[in-house]
Each structure stands twice: as structure tokens, then as C-alpha cells.
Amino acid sequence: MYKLKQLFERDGYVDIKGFLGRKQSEELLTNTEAFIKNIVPRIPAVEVYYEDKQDKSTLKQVQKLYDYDDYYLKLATSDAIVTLAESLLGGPVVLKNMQYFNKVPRIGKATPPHQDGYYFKIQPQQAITMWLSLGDADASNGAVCYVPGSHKAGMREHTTTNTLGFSQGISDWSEIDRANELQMTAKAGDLLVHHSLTIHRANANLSECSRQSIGFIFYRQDVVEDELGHNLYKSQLNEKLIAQGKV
């Protein structure tokens, strides 16, 4: 764990291969397929995003999985997950969200370069996002790219984008950033973890393969949230998504 902490502090992310074993990975995928079929249709529309709302096969994102299925609550609060989060953030943590992500084959849009902390509205910026892969991911189907060490430079300027689920992107993204980024790859059960200030993006999915994952967000316990600012942002985002027919 000490080595992971060193890498995290240096690079702003860690890449843990085989975090889940084969049996656990298969169980997670099976449970998620059942969740999408049986539970997602009953979840409030503002928590479920589609690339095309009229086509349920284009499911893109689901928020707060643990509110609707105890399986996900047990996973998010498991010793393995929580111990890792506490080690990387250097103290007790609070689970803030758990999401299903998918880049839909052929139509999954690119994720703009951004920092998660811009959405979080917190001080200090002591938070992490975990990305647990449900299958093979690489450049062809939109695996994440990181800019190593970018978490050390603070928050960059962001501006509005038209990307569902990622409404803000870095406004001064440059070829220098692109030259410094690293393309990540993953298989089922692999875990990527990044700091809330780490710059990352992802290609569009023009392949025939889904890029599915489960995401966890943890804040360090001493973080202070700007609840008014966060709620205002969330409200404005929901209004926009409803107007676009995305939720």
C-alpha cells in the first residue's frame, strides 16, 4: 500500500491490475446486467442518462447505485475499497457516489479533458475517483487517458461542453497536454484511481465493444463542501438534460 501511495502522490493516479479476481469480476458483471434489466427502469429519470432516451440500449450512466441495490453498497464499503481510499487520501473517507458508466459502441462520445474536482465544489481538493473495469478497455473503445502529475498544478479553467455526463471541460487544453498524456488500458477487474485534480479525458467509442465500468467517488472526511454551489450546478445540469431529452 505504501508503494501505491507514493505513485499516487507522484502521478495523481494508480493503475491496479487484477484488483478483482476472475470470479468476483464475473459476479460484478452478472449483477450489473441484472441491475440494468430489472432495476434501472424503476430509478428516477434524473439519475439515469442515455445517449438516446428513446433507445434503452444506449444507457450511458446511472448515479448512486448503492441507493437501489445492496450489492453495490457492500462493494463500495468493502474493506478492500475503503482501505485503499483511506491510504491514498491519508485519512478517513466518506463515500459520495457510485456510478455505472458505459461508452456505447459506435456512438459513445469522447469525454472532454477535465478535473473531477471542478464538479465536486470542495475544499481542500482531497477526493478520489475509482474506475473499476467490467471488460476490456483501450483507446479504441474510449479508455481513459491521464496527464501524469497534473494534480500538482491546481484547478484549471473549465467551460461548458455538450457532452452528456461531463458538462464542463478544460478551456485551455493544449497540444502540450496531449503530448504529456498516457493512454490507459484495462481488463475486467482492473482498477484505476485518480485524484480530483488529475486531468483526464477519453476517446469516443467507435468500436463494436462496450466500455463499461463502475465508478466510486470518495472524499476525505475533513473536506468541506460548497453545498449551495453544488446543488445549483446539479439543478442547472438536470434542467439542461431534460430539455435535451437525455433523461
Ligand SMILES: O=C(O)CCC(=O)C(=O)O
Given for the second form:
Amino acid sequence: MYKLKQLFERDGYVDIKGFLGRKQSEELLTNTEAFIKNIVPRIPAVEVYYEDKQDKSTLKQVQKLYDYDDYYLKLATSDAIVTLAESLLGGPVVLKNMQYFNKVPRIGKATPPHQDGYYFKIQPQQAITMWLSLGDADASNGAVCYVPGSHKAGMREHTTTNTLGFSQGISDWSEIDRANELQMTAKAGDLLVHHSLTIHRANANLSECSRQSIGFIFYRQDVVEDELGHNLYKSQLNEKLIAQGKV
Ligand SMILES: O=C(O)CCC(=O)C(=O)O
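Switch from the form predicted alone to the form predicted in complex with the ligand and print that structure.
Below is the entire complex, every chain and molecule, led by the chain shown above.
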């Protein structure tokens, strides 16, 4: 664990191969398939994003999985996950979100370069996102790319994007950033963890293979949240998405 923490502090992310064993990975996939079939249709529309709202096979993102299925609550509060989060953040943590992410074959959109902390509105920036892969992911289907060490350079300017689910992107993203980034790859059960200031993005999925993952967000317990600011941002975003007919 000490080594992971050192890597996390140096690079702003860690890449843990085989975090889940084969049986656990299969269980996660089976549960997620059942969740999509049986539970997602009953979740409020603003918590569920589709590439094409009319086509339910294009599911892209679902928020707060643990509100709808205890399986995810158990996973997010399991010893293995919480111990890792506490160790990387250096203290007790609070679970803030758990999302399903999918890039649908051929039409899954790119994730714009961003820092998660821009959305979080917290001080200090002591938060992580875990990205647990449900299957094979690489450049061709939009696995995450990181800019190593970028968490040490503070928050960059962001601006509104047209990407559903990733409404903010770095406004001065440059060729230098692109030259510095590293493309991650993952298999089912592999876990990536990044700091809330680490710059990351992902390609569109132009392949025939879906790219599914579960994202967990933890804040260190002592961070102060601008809850009013965050809720205002969220409600304005929801109003905009409804007005645009995207949700
Ligand atoms: O799944 C993706 O494409 C990006 C996920 C992401 O940006 C995040 O979890 O912070």
C-alpha cells in the first residue's frame, strides 16, 4: 500500500491490475447487466444518460448506483475499496457517487480533457475517482488517458462542452498536454484511481466493443464542500439538458 501511495503522489494516478479476481469480476458484470435490464428503467430520467434517448441500447451513464441496488453499496463500502481510498487520501473518506460509464460501440463519444475537482467544488482538493473496468479497454474503445503529474499544477480553466455527462472541459488543452498524456489499458477487474486534479480524457469508441466501467468518487472526510454551489450547478445543468431534450 505504501508503494501505491508513493506512485499516487508522484503521478496523480495508480493502475492496479487484477484488483478484482475473476469470480468477482464476473459477478460485477452479471449484476450490472441485471441492473441495466431491471432497475435502470425505474430510475429518474435526470440520473440516466443515453447517447440517443429514444434508443435504450445506447445507455451511457447512470448516477448514484448505490441508491438503487445494495450490491453496489456493499462493493463501494467493502474493506478493499475503503482501505485503498483511505490510504491514498491519507484519512477517513466519504463516498460521494458511484456511476456506471459506458461507451457504446461505434457511437460512444469522447470524454473531454478535464479535472474532476472542477465539478466537485471542494476545498482542499482531497478526492479521488476510482475507475473499475468491466471488460477490455484500450485506445480503440476509449480507455482513459492521464497526464501524469498534472495534479501538482493546480486547477486549469474549464469551459462548457456539449458532451452529455462531461459538461466541462479544459479550455486551453494543448499539444503539449497531448504529448504528455499516457494511454491506459484495462481488463475486467482492473482498477485505475486518479486524484481530483489529475487531467484525463478518453477517446470516442469507434470500435465494435463496448467500454464499460464503474466509477467511484470519494472525498477525504475533512474537505469542505460548496454544497449550494454544487447543487445550483447540478440543477442548472439538469434544466439545460431537459430543455435540450437530452434527458
Ligand atoms: O469513463 C470515462 O470516459 C471517463 C471517466 C471520468 O472522466 C472519470 O471517472 O472521472
